[in-house]
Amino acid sequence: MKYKGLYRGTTKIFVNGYFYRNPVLIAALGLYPVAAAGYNLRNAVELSLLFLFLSLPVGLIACMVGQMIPYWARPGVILAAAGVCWLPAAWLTERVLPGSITALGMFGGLMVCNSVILSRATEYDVTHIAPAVVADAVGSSVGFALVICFCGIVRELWLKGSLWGVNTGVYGTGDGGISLPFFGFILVGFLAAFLQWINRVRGDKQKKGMRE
């Protein structure tokens, strides 16, 4: 029964991380890489992998030593830990998709201070057990990937009519404004509104079920 409860708990944390409480759409975290760098599918996948490989070790470090660090010092310590963890995370991303880090340029380096990773590490991971931290990190990584990959697909198709650099036969407008951050923020805004609607409908159904 103990393990069944742990499984249900971590599953709920994972689902909340990638969907119902998606950190990008609900908390408006990690918007910059989505809006600025998620203008094609390859960039989106590269950043998603880097996010996963970075958030897991940072979260576990925060879980293990976070309580030993004064609250005021945690942001700086977690940021330093993210800087150290970035090196193996970048290496793993390169192993999966060669040339990724070079192609991402400054966007890859800026993942060290990604607000999703830092906020989860300093606020959530320090007060939860390792299985919950792993479930949250993986769920948040999937949630981040869903948002940035959706935006990357829409923008690449709209701009060039291609996916991963391969022509799809879809007419691309060639409008350079689509690759600008402003357009990315608009896409994220529509996604956030849609998720808020889903959560409101879900909440209404739960309240109705409780009354019945």
The other form holds:
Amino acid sequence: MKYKGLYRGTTKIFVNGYFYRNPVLIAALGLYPVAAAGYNLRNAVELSLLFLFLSLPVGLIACMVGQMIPYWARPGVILAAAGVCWLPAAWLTERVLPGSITALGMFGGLMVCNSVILSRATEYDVTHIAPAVVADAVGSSVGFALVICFCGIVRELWLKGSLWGVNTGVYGTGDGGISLPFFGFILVGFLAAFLQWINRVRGDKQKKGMRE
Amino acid sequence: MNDFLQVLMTALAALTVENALFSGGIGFGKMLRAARRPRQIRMHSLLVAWFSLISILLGSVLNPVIQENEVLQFMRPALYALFTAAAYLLFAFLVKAFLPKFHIKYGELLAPAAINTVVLAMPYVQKAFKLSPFQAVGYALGTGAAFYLGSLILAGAALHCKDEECPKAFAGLPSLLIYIGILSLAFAGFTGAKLF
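Since the one above is the form predicted on its own, can you give the form predicted in complex with the partner chain too?
So here's everything in the complex, that chain up top.
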């Protein structure tokens, strides 16, 4: 019974993390990699992997030691922990997709202070149990990956007519503007509107169900 | 005089053609949060400028050392993060210990101002643009000014984006993101290509 409740709870946290309360689309967290670096599928997958490998250990460290650190010092200590965790995360990403960290350059480096990871670690993870933290970290990672990969696919197809560098036969406009951050922001804006619409419809249905 | 001009010119570049926020797409999450508290925008931006200055000067010192060692090059993001964290902890401790009134009033701004993508991007900017120490100072101050102006603009825009006439799906954040996109498009016109 206890495990059933825990399973239900973590599943809800996971689903909220990746969809209904997607941190990128609901709270505008972690916009920089999506807008500036997510202009092709390869970049998007590399950053998604880095995000996953980074958010899990940082979240667990915050969960285990967060309460012991004074509130004012917590952001600094968590950033330092993220810095240390970045090394194995980058190594793992490099193992999965060789050459990725070098190719990402500054985009990969700045994942160390991704606001999704740091805000979750300082605000959510310190006050929750480990299964909830893992569910939230994996959920946020999937949510981040969905948004950045969708943007990467649209932008690469539009720009070059290719996916992961392979020509799909779709006409690519070749307009460099598509890879600039402004296009990413506009795309994320439309995705956020879509999610807001889904949440509104869902909320209306729930209200209707409660009345009946 | 020449050094002062360098500071001014680089600050102007950071506000316009080399704007890390609008042209580079860096730090909008924190800027949106700053825009939600219009009364604190000025202090928040001053703190962003201060921490950017520390970060870019750290970059000026660290980058030549890192450049000579392949292992350190791989560790670059971790080193920047550790030094930024140390700078934040030291500053926050000093403020808490010696300026308690300031800490009570603005303490909650310290972490978002110090630990954000703009501040951590500064050493990369120093490396990418090969900025001299004076230029680095100008760039950090210009970025603080850009943060201030950007937050002011977004604070005003946020009110309009909640307007009743706005379609419900776009009300609030979605329309604000599209607004940011259009502003960034204008800055892309200045820059002409990718900043980083």
